[in-house]
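One chain comes next, on its own, written as C-alpha cells: the form predicted alone.
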Amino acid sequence: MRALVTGATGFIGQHLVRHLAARGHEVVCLYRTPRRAEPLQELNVRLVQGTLEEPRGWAHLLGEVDVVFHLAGVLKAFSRRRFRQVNVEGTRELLQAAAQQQQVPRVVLVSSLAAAGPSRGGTPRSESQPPRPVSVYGRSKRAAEQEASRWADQVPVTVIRPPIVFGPGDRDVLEMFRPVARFGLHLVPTWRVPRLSLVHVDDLVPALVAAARLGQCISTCPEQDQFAGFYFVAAEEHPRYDQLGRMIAQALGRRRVLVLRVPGAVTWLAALGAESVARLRRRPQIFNLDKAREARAGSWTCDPSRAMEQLGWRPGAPLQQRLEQTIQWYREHGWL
C-alpha cells in the first residue's frame, strides 16, 4: 500500500512506520520536529515536515496515497484549547483536505478508549455502548471521532480505540514500572481497585494495518449499524490494577511487591503537585489532574471481539509475556 502516517515520530507512529517499511510499503511520514524524525532517516521512507494546523504544505500528498494512518494528537496538555487545536481541529483539517482529493484515501483514525469512557458494571466496554468520556483528553478524542462521522459521506474512515498502549520506546507506562523496579512498590490510586485493558504496540500495529484492509467504515446510513467502523483493540486479559502490579513484579523477577491503595484525596493532591511542577517547567507530564479524573472513574476495560471477528486480528502473545518483553527492552537500553 501507499500510506501517509501522521504523528510518525511518536511512540506508536515509529513502530507503525518500521512495520510498513519492513514489508515493502511506500510510506510518507508527516513530522513536526526534525530531531524526533532522526530515527526514521535510516528507513526507506519519505519524510515531510509539517503540522496538522497548516495543511497547505502537505495536503497534496493525500492524493498520492491509498490510506492515511492518523496518529498525530496530544495526550497531555495544560489547556482544553491545546487538546482541541490538535486532536479536533487537526483531524478536521486532515479530513477536509482528504475530501478534496480526486482519489480520496481511506483514513484509519487512532482514537482512544478514553473517548468511549470507563466500563460499567464489571463488563468490558463494547463498541455498541454510547460514549461517555470523563476527561478533557477523552472528550477531545471523542470530538475527533465526531468529526470523522461528519465527513464519513465523503471520506471512508475507520476508528481504532486502543486502551493503554505499552512497549519498547514508551516513556509514559514506564512510570508505572519504575516504583515496582526501584522500591517493590505498586500504588493503586483508589480504594476500589479497577480493572484495566492494555495492548502492546506490536499487537496494535497489525490491527491498524488490518483495519486499513478489512475494517468497516463509519456508516452514514441511519438504517445501518451506527457503531460500524469502530473497533477496540486490546489484550484479552483485563487484570485488576493490583494484579497488574504483581504481573510487573513477576516480569521484573521480583518475588514480592507491596500493593498500596491510596485514598482519593491523596491522589488529587499528588496530581495537583505534579501538574504544578510541570507548569513551572513548561513540560506537560502524563500524571496530572486530567489523568487523576480517569484514574478515579473506575475500570477501563474493552472487549476486542469485534476486531478479532472482522479484522482477523489476534494478540501475538499473552499479556505477561508482553510485559516481560517490554521490561527486557527497558533494561537493555538503560531505562530501568
Ligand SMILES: NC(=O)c1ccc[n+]([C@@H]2O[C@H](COP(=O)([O-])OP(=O)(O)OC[C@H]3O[C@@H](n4cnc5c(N)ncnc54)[C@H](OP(=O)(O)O)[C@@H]3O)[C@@H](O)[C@H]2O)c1
Given for the second form:
Amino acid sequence: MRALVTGATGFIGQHLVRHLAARGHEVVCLYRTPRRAEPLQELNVRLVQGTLEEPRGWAHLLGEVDVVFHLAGVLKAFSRRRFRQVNVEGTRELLQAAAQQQQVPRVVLVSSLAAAGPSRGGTPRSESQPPRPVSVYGRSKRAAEQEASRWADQVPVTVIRPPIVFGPGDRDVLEMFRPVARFGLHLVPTWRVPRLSLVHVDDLVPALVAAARLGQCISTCPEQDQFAGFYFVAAEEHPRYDQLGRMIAQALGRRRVLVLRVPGAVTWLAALGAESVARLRRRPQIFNLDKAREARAGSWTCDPSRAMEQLGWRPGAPLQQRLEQTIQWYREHGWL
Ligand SMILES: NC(=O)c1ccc[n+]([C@@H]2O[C@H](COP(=O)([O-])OP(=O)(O)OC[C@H]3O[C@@H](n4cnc5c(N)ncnc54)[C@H](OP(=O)(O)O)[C@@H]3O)[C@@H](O)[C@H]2O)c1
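Rather than the form predicted alone that you just supplied, could I have the structure of the form predicted together with the named molecule?
The next block holds the full complex; its first chain is the one shown before.
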C-alpha cells in the first residue's frame, strides 16, 4: 500500500506510521512541526512538511498514493473558528485536492464519537442513529463528516469514529490516571455516573488499515443508509466511569481507590479555572469548558459490531489488559 498520513506526528499518527512502515508499506508523512517529526526520522518513511490550510505545496502527493489516512485535526482550541479552520475547512481542502487528481486516492477519515454525540437510553450508539454532537469539537468533527458526504461522488471516503483513544505516548488520558496513581482518587464529573467507550491505540490502528482495504465508502445513493461507510471502533466493554477508576487502580496495583462524585457546578468551575489558566499560558488544555460540556452530557458509548462484521476487526486484548500495558509504558517512560 502507498499511503499518505496527515497528522503523522500526533499520538495516533505516530502509531499508525510505525505500524505501516513495519509492514513494508510506502508511507508519506505530512507533518507541520519539525520538532514533532523527529521520532519519525528513524523510520523508512518520506517526510513532507505542510499544513491543511495550505495544501498547494503537497496536494500533488494525493495522486501518488492509494490511501490517505486523514488524522490531522484539532482536539483542543480556544475558538470555534480554529476548530472550523482545521477540522472542517482543512478536510474540505484535502478532499477537493484529492478529487482533482488523475488517480483519486481512497480516504480514511478519522472522525470521533464526539461527532455522533452521547448515547441515549442506556444503549451504545450505532452508526445509523442521527448524530447529535454537544461540543464545539464534536460539531466540527460532524461538519468534517458532512464534507466527506458532500464529496462522496468524487472521492471514496470511509469514516472511522473512535471514542476516547488511549495508549503509549498519549498525554490526555494520562490526566485521568494521575489522580488515581498519586492520591488514590478518581473524580466523577457528574452526579449520574456515565458509561464510557474507549479504544487502545494498538486496536484502533489495525481498524484504520482494515477500513482502507475492506471498508464500505460513504454512499451517494439517497435510498441507501446515509451512514454506510461509517464505523465505530471501540473496546467491547463500556464500564461506568466509577468502574473505570477501579480498573485503573487495579492496573496500577492499588488496592483501594476513592471514587468521588463531583456536583455539576464544581465541574464547571474547575473547567473555567483550567481554561482561564490555559488562555493565560496560550496553550489549550484537554480539560476545558468544551470538555465539561461533553462530560456532563451523559454516557459516551458506541457499538463496534459493524466494524467487527465488515472489517473483520477485533480488539487485540481486553480493556483491563490494555490499561495495564499503558500504565507499564507510562512508568517505564517516567510519565507516572
Ligand atoms: N485522541 C483521541 O482520544 C481521539 C478520539 C477520537 C478521535 N480522534 C481524532 O483522531 C485524530 C488524531 O488525534 P490525536 O489524538 O493523534 O491528536 P494529536 O496528537 O493532537 O495530533 C494531531 C495531529 O494533527 C496535526 N495538525 C493539527 N493541525 C494541523 C494543521 N492545521 N495542518 C496540518 N496538521 C495539523 C498535528 O500536528 P503537530 O504535531 O504539528 O501539532 C498532529 O500531528 C484527530 O482527528 C482526532 O480528532 C482522537
